[in-house]
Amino acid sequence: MESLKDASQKLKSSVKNSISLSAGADLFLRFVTRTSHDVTNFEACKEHLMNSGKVLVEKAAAVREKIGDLGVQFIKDDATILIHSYSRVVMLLLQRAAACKKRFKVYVTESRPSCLGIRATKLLCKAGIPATVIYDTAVGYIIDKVDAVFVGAEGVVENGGLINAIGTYQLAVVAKAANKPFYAVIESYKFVRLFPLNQYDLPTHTPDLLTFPDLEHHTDLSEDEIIGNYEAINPSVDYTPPDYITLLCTDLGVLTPSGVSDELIKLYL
């Protein structure tokens, strides 16, 4: 088990943003620990670990399907939906709603610096769902046209708050100010034992340098006017407090943020 813990720690440290990975790895270790008492030799232990890993992978795919079925009720016919960046479970939910013959259109934030919102927009359009990408800074401009906001998450912390792609928090603030429902669509294996007090409590990688890799292709400024290295904070994720979240749609059911701590206790008992 010590070797497994060391491998888990090495895996976590191999990526910049390890929150969802940490949650899954910790849950896997817990599952293996609870079910390995009857294993008597190395080969049996090895087979047990491999089988447990396969079960976890199969469960990950199955829970997204379950969330998709459960979350369709929150998408009304003729609705306008706003999503942030790219989330596999949010994409599946929207595709499931379209398969149920619901008519709706989607605004997608560009989600700088990753620009994963562009990828999400292309996939939605390919699936026949009307989608438009918008600048992250246009959320306040577009919010009055929106009926509901849906986001995924890198992790859900103990108080029911979210850790997700940078920009999620400001999206939640704007949604609450405009009295729009803000739904988090999230797999329960991303429930993580963290209790951040503010944005700066997150155990994430934050580079010291803000760069614009495509600036030269999207500006009319001359080369002399472009400043090369902007000293700034460029975080990849932010923390959204539970007060801004309407409901969490999970494979464990539809939860209020206050219900997350109870589910975490059940997962790790």
The other form holds:
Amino acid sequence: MESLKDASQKLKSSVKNSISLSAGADLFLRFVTRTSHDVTNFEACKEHLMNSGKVLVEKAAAVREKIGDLGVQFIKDDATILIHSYSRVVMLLLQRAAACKKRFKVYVTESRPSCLGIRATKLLCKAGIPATVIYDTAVGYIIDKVDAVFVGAEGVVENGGLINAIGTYQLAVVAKAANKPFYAVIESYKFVRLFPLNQYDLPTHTPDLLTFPDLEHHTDLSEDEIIGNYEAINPSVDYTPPDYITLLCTDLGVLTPSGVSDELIKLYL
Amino acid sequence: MFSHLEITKGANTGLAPKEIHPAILVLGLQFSEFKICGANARCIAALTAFQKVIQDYKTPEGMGNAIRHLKWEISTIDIEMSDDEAKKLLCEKIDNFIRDSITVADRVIVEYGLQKIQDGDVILTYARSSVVQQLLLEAHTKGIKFKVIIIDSRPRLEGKKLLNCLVNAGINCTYAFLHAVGFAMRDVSKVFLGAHAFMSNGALYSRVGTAMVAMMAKEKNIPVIICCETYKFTDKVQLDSFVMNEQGNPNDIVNISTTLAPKPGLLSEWLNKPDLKLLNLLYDLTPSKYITTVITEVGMIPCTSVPVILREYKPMVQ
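Moving on from the form predicted alone, please list the structure of the form predicted in complex with its partner chain.
Now the complete complex, all chains and molecules, led by this one.
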């Protein structure tokens, strides 16, 4: 058990944004603890765990298919969808909807600095779905033309809030102000045992994020150097509180944010 | 030969403890003076007296779970067990309940709560909650550097005890009254509050004034954290502070002294004025939307998950 915990810690610390990783690792550790109570023989236990691990990996792909089937009902014919950055689940969902002969258009936020929105747009156009990239800053401009917002997530926290690429919270606030539904599409193994009180209570928040530069040397720097500096100190994920989320489409069903807590309690009981 | 039988002494109801219901006292008197004779008659009289006690009985708010637990324990006692053994067993069960649901629970809550207190925090609390007091003391012992603002209110002035305790431990404290909470809230980073009971709709039933503090914090987007043991969770639903509450002694409001010596103020003649009534409410209800999180001994949960905890951890004993 100890070596498993150490290994899990090592994994978590090696990857920069380890939230979904930590969710999966915690879940597996929990499963190990539970199994060790049921099975007495160590060899049998080990084999059981190895098999379960393999099954989990295989299931991960199947889980996305299930979510796709559930989420399709939220995309109405002739709708305009807004998505943020690139998420495999959201991509699958949109492709599934197109396969169901629904006609819709997609606005994709550029999602700087990763610019993953561009990759998403390329994939959507390939699948025959009209898609275009909009600036992250143009979300407020476009929101009245949109019917629904879909996002994926790195993790879902205990109160039903989301941790996702930076810009998700902003998008959620704008959607709420414009009275547009905000749907999160996420696999259940990404439910993580965290309860952030606000943005600054996230494990990814370090004191050197968003600090002010040393004024003495700042005037000597070139533009490239400045860009390099501020890119290093800007956050890469943010926390969206549950009040802004309409529904979460998971493989456990379509849940409200408070329903997530219900599932987590049952899972970790 | 009859030495093992108790000799019925003449009953003197004046010596009986005041908590005994008068119906039982009357019954005891009647039995001792043999006014009721015969097994059936005595049994019926006893049961009728118990009925009166049951009718007059009121569960104090928040203690529903504890009382229910006790009644269940009583009901599962083996019939064969002697009275003495049963009493010993019940007392032991009560001790265990206090240990598990209160003492140990508080320690676990403090462990969870410590995760949410960091260096540089300014913590605001209201009146005096024993769990919050323990949490703040433990955080200070662990060396976390934080400040505390204690908001207090009349007539109970419970915050004074908390202030005393924290200052003696060396924590940097500020003390203010409830009317200044809007101003005091400016520099606050977190609010920690205690609970008297937690309703199934996620509403908090706590010392009067708590709702105001929570609303003010929410207005400024400051997280409101409630520290509450699960035994305080109830499956009742309450929508406002009026439908169920407790009134304290109205004369407490008349006393405007800040020291131990009472000093009656302008309201001292209130009994003579037919149109004037004094209302000393003890509790109020904080709606769930003002609460960020609840720390219990089973973990940190959103307040909407109170019925889930009741369902999973405390199934109805049928």
